[in-house]
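As structure tokens, one chain now follows by itself in the form predicted on its own.
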Amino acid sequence: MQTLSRDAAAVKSPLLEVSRVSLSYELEKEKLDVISDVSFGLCKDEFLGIVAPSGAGKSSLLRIISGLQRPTGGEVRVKGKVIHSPVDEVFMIFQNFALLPWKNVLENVLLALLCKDLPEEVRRQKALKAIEDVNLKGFEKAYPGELSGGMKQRVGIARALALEPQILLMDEPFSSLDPLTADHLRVEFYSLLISQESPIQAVVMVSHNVEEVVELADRALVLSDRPSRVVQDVKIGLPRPRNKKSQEFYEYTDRIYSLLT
């Protein structure tokens, strides 16, 4: 996927629209109101990053945004069409994995693809060219609890490629991992998904972590304490590589961190 120049961009229709979604859940004795009118767009080769106070309903927009959990307001439209469950067109990568223990890696990854009328051997070469892809050649028949935490979101991304989704949702893709487990990953993730080959065009990442979302982001979506809404969409003008250690890192870091608190 090639980076393009915010203004090509701005001209571009957008893969998402998020419009004014909100959340709320009724409660024996009162309304708890989560998300607040919440409005985005993303366009073809961009990446966000979408930060927020711990319960703020993070994961839960990102639920709403992939098709399994319905708005009590607003909408979401994929290529300009409301989504109202999940799409073909949207994937999504859970914090916990979300592998079959009793299922090899193969088996794994062939599972997202039962939802795709192909010829049996045509998923399989599909499964196969994925697990490739990100490096675990050879583990094809290793279960999930032979796995490290890293091979474990390896074979998540390896599902996100066979299925050859045009937007990928990470839910804290990489909070389960240690932290130099998940700055290799990191950074061999973005080289992998953001590229000509890749078949993503888009992604959007929720996150914890101010640092990883100014290292791997275009922009930085950031929201308020719950109900949550929209405070400020960043642009993250930093050229790449990004260099942690720059002053230009740490400034757009502690703008967010502002931002937040």
The other form holds:
Amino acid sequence: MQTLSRDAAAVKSPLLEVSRVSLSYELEKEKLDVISDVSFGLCKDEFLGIVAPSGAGKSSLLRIISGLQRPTGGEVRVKGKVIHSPVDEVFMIFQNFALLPWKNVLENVLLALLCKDLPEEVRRQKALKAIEDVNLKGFEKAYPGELSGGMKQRVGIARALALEPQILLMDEPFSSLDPLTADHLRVEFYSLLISQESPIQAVVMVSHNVEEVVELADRALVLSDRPSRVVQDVKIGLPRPRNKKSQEFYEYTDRIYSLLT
Amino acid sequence: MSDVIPGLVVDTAYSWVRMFVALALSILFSWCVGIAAGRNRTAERLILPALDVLQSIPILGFFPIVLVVFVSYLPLSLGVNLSVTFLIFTSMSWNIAFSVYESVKSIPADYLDLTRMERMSLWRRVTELYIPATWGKVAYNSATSWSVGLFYLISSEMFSLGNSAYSVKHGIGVDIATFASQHRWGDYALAIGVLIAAVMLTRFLFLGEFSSWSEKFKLGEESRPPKKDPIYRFYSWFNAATRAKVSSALPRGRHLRIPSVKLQKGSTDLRRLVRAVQVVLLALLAAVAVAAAFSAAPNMNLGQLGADEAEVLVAMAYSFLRVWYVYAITAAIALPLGICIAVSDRALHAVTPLLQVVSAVPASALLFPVALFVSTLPFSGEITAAIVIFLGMVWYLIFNVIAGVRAIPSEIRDTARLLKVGRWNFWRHVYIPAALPSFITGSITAVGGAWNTLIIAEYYVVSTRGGGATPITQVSLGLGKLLDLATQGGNITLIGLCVLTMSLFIVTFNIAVWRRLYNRTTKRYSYGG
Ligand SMILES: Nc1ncnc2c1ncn2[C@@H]1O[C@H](COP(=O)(O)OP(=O)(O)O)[C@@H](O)[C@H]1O
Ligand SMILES: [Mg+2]
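Take the protein just shown as the form predicted on its own and give its structure as the form predicted in complex with its partner chain.
The complete assembly is shown below, putting the previous chain first.
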């Protein structure tokens, strides 16, 4: 799916459906409304970017989609089935990488295959392949503490590749990297995840970085500040690879910025 | 029965005065010694090895000597009070002194340059830079020092030496020992209750506040906003206190950390050199001690010395086994229990207040009912010793395990849940490794403390004024017992050998085992963003 066919996506039944999800936290005294009535769908071969200001409830929304957290209202369906806890089809990549500091790169990736019913050797091969795919060959024995931020996130991506989920959620995956590293990794990461061989069929990426979303996403879901609701669902009809200096690119970012404020 | 409470409160107040005076003295002493060592290389090379040895010496073993000295030169009551305070002071000060030294050493160079450019006087430098820079670690170390000091307070306020018994007039330790030896268990329970209340009050009104107040003085590190949840705060506070104690109590070439960053190759030579200096100093100290022992007993022969040393070594082997089998049991209970408590918010909130209350009682205060309870069983002395050692260790382990597990970032927990690794794998790959660094930290403190606990765990007699000595508990063989007997009998040579052998062993063990383990685990196991 080098070029995602939006028309084709529209006719397929959605892989993921978020319907009327709302969330509020019970704090000591008051109730904090974080998400209010958010609905959207995600089809096969789609890359959805969710843009919202910091603290709007993006991470909470992703946790709900992944089944880690229950919404206060509404429901999430994966392939038509309502989810109440984590399911095999969905995995998430975190801003702070979530690597286990006491495991080396290979062991961290192997963790993803722990629950899969595979022979030891197959697991190893899969993990090594994933590490090679993210260009970390030679670093299998390194510990997270010895890696740079960009390399750590590569391990995070390798873990996702090895697990082969159908839906990949990403919570600001590039925001704790320096801008240069982030730029490189974005490009590389797109060609890796969204390739023909990739088992990953759809991506939801949350970000407060508008350029990043316009660069990567087929659709951008713009959310308001807390409590977040959907402001607009913007289709990004730019050809790939996208030129960040083009006039159209600016137009899209401008439009999303104006929706945010 | 409740009419004893006012008396107990007054007695606790007296005990607390001793504790606070000892703590204040410890901090003063630590500033003098620690700042000197941190500023001056010569002072550093003399003071550090001395502190390393001093902190591994079983201080209670020296107490009788201190007591005799103070009592023979001063009025009895003042003498006893001073020796108790002095004993607590020694139990509190070494690790505080180390932490002062460490803090002074880690003052960023910019600050030192600044004081130089402003041409500050030494006095102003001390009051405006060195002392504020040490507050953080001093506060955390005060917290652990307080529990250690309490252990000694309880066991020293009433003390029997040979056929005579000394005691302070007012003290919660006297009350506990008196009630217990007279089997007034109702009053004993009240005394323990008052003690617990006093400890909790001190922890929350003073030690906790002291630690959070001292956070303000952090130099060049970002300070984290304190977590709101008091339960969570308690564990991270406890863990920080244990870490501060361990990092200051482990002997190492710690003063080499700064040059070793750059001088990769040269630093190993330098390190070897300084280690050589330390070894020489240790050997000198040993020689001085042996010479002192000889001069104390001029008519002693080498054969006797050898026989005594053999006795000491055998006793130490017994004690070593005792400490380690009890440690193994304690660890086997504390690690899973701590993780079970830590992983469930509900369990954590339900159990923590209880744990805090129970842990407030020093093991020395529980010796009496424990000894009575098991007195009819076979090996009752051995069991009593095991229980007392266990009680001295278990809190350090449990609290630190809980702190370690609670410190796992939520993203790592979430990832493991998304990967559906399953309960057993969650323990094996996430919880246990996450708990490990703080578990090791807790173990170092616990095992180090256990060696000091031996002195009352292996042998304890109470003699009431004018009456004879009542043995409360004793084991067949052990270094703590041997040391006790040597002190009771005034056998200076044997005391010297016990203390020397034990200190050498502990220092070696710290260097060879704990330091390595500690460096290994703390290096890798930090969650970097
Ligand atoms: N467990 C929680 N309890 C209470 N409030 C929370 C909790 N988690 C998040 N919040 C609050 O919910 C809001 C949204 O948080 P989050 O989803 O992390 O936002 P974002 O990822 O968009 O920055 C924030 O104001 C945050 O303080
Ligand atoms: Mg977030």
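From a predicted model like this one, the values you see are computed outputs, not experimental measurements. Take the two forms, find the largest set of C-alpha atoms that superpose within 1.5 Å, and that set is the rigid core. Numbering follows the first chain given and starts at 1.
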{"property": "Shift of Glu28 between the two forms at or above 2 Å (CA, core fit)", "result": "yes"}
